[in-house]
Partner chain sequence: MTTPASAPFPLRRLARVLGLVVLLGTGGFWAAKGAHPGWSQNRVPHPQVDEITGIEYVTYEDRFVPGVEVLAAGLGLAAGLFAVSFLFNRNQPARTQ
Amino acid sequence: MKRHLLLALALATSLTAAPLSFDFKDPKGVNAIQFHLDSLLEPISGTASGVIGTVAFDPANPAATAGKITVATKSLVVSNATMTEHLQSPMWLDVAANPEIVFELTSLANVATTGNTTSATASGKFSLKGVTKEISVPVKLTHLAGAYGKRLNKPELGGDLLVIRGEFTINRGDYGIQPGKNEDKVNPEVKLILAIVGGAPKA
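Taking just this one chain, and keeping to the form predicted on its own, what is its structure?
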């Protein structure tokens, strides 16, 4: 009888356990999102390193994942300094007036978990240069239990990691970024690739 009571209590605890909150402000400064514009005359690649945000993730219920990832617009750079200036100028991203690029997750669909990795379609609100649109993108969420301290070379800290990976494409014209202009040098389609890690220190 006592054993059954303990099992019932354990089950109830697992069902009511709060999701873990993962902080994507990376203490190692590694997190970055890559972007590619494969234009006819001038393929362009760059990175955005100013990634912050929080994601609530429950390994027992990945479909309930919620959160928001923000990127500092001024952190977007390419290898050519002059092109970076143009990218950040009022004619393009206008970083002074639009300091953040934001994706706010509203739902996960087509959720499938194998081992510690969950594949899904993430739907949410993507905001860029003052324009917000609903988008859906394929993602993979990998939950690494107990790996937080190990990543920081401090295993005594404990805690978990959540790695988010995904690739998707947007059209710059949809967000008011020089629509229909300079398409031979600046592709209208922008490919975004993310592989970012968030940490949940042990309480």
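Provide the structure of the form predicted in complex with its partner chain, given the form predicted on its own shown above.
The following holds one chain only.
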């Protein structure tokens, strides 16, 4: 009888549990968006590490996931200092006028969960260089229950982690980045690779 009561209580708790809010300002500084584009001589590859944002995720209802991820434009760097200057200049990303790159998740479709990993198509508003477009991106969300404190070498903290992975391609011209220009030198298609982790400390 007692076992049934506990089970019912647990079920009721899980049904009424609010989604967890995951903070993507990573204390270990791991979060970054990687970008790659073909160019003369060698591909241009770099990272943008200034990732912040929150995502509300309910392990019992991943389809209801919502949130917003922001990347500081000035955090975009490549290995070559001159290329980084060009990338951040008004001719390309215009960091001064466009300090943020934003993806606002509005819905998840084709949701399939296996174990602690959910695959889905994330739709939302992607803003880059002052242009906002609706895009759909295949993503994988991995919920690591109880791993927040463990990752910080403080297991007593408890808490969960949410890892979001995704890979998609945009056309730089669609976002006003040298549209139709220098396409023989720098490919108009930019591949973006997202691998970020958010933490939800135990309340």
